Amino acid sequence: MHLSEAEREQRARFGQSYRRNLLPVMLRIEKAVCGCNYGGTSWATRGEIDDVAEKRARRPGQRLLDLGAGSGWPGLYLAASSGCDITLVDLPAEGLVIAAARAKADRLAGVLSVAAADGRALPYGDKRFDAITHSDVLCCLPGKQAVLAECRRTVADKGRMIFSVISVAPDLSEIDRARAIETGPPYVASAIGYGEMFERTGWETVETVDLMAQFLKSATTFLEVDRENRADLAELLGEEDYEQRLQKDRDLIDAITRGILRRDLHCLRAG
């Protein structure tokens, strides 16, 4: 599969971030905000990953894909928990194989399986797949239809997906829309509106569930640890680089709190 440019420049930053995001000051950052431990990119909490367990009705042999795996979260956790089959599947590898060590540390029950792969092409048959889930993921994506499309294909009929994604608000201004385009992960816009795209693949909504409250509170308790980490992270990024962060995490919060960006959790049902 042909990739821009830009998208070769955006996995050779999640590659380095992966082995970065092990280094004690990184964890202790996952740890406050997130509640893990496993070295992850995406804004899902414990609290959450345990909801969408619920909503899985998870149990082993279940045939589970989680989709933009990184480094094992929430995957290897909803796995653990669970005693599941578990898939992961990202690129780039660098995640994948952090993620392969903490499975065999872990002593995972269920079968574990893992692929460097792109979400828009997946290397499996159809409907392999009891269930499907993501954190954060088609926000940081092109082509998002391709992907919603895939993971239909590759999962089984009535099947699950649940997911978390980070959107840009409707009906905004020019100059918000811009911000919030600005402020949010790569490749946060989107043509057309998420309910429209799961119509069009195959996928019938179960249910929405906001997670604004929650987003805005981790957003600023991100911004307060980076502070209370000023000395390590200073010195592992450079006084300028953690100065940018600092005010990425301020103009994060502030879309958040004007409502420009959004965060949602999404249930979806194969129709």
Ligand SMILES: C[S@@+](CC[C@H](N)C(=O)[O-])C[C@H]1O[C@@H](n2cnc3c(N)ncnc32)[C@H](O)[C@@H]1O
Second form
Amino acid sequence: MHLSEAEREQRARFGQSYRRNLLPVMLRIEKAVCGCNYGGTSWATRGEIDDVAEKRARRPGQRLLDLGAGSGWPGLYLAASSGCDITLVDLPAEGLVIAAARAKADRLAGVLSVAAADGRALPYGDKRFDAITHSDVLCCLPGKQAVLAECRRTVADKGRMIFSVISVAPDLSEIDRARAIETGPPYVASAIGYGEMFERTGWETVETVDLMAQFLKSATTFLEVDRENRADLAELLGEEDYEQRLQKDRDLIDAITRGILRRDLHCLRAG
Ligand SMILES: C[S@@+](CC[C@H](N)C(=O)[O-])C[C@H]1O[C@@H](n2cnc3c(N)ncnc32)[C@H](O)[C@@H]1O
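Could you output the structure for the form predicted together with the named molecule, given that the previous block was the form predicted on its own?
Let's see the whole complex now, leading with the same chain.
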């Protein structure tokens, strides 16, 4: 897999996060913000993922791909609640090792498969999955269209894909666009909109759910619990990085409140 220097650095950072997110203070924060304890790094809440499960009810024997699965959220949760087979794909091995251990402890009924691979070149044959999900993954990578095309190739006829993504709001002034890009995840910007990317890669939109209210609530809770856990976080991160983290929290709340950064859930079907 060919990754740029910046992507290799990001893979290392995510790998470190998955290890660190198992610490009690990080699990407390995740529980307060997202309502779960998988050591995740996305903004996907338990309520949001229950909604995903409802929109695309899964059952034993169905094959689900969670792309950019990190340490198993939300793929393992969806598999545990439905009994479907689950494939987890991500770049850093650290998260996948944690996910595999969690799957074993949870005694999943379905088949688990795990691969350290690039979403732009999935190591699977055509039409392998009945459904695909990902949580805030496309905003963390370049080559979004290549990933969408690979998902289209590997999903079965009439297959579905449901995913959340953070994006820069359209039609912003130059200053606001620059601010949104600075505040959002590393690859939040895209040259063309998601609707056009779906068309180009053979996906049809079934529904787009506006997640802004929950995004603001989650970001606000994140700042609150970061403050409540000051002592533990400052010890873990160092005083300077802790203060930077709080500033990032405030910047994010400001960007969401002003509507310059968006978060949406896209429900697509193979066209
Ligand atoms: C915001 S995290 C979400 C992780 C997990 N699903 C969760 O909810 O906690 C985004 C994930 O996308 C992964 N990712 C970034 N680029 C990728 C690529 N080219 N192929 C596969 N995964 C990628 C990252 O390694 C990271 O784990």
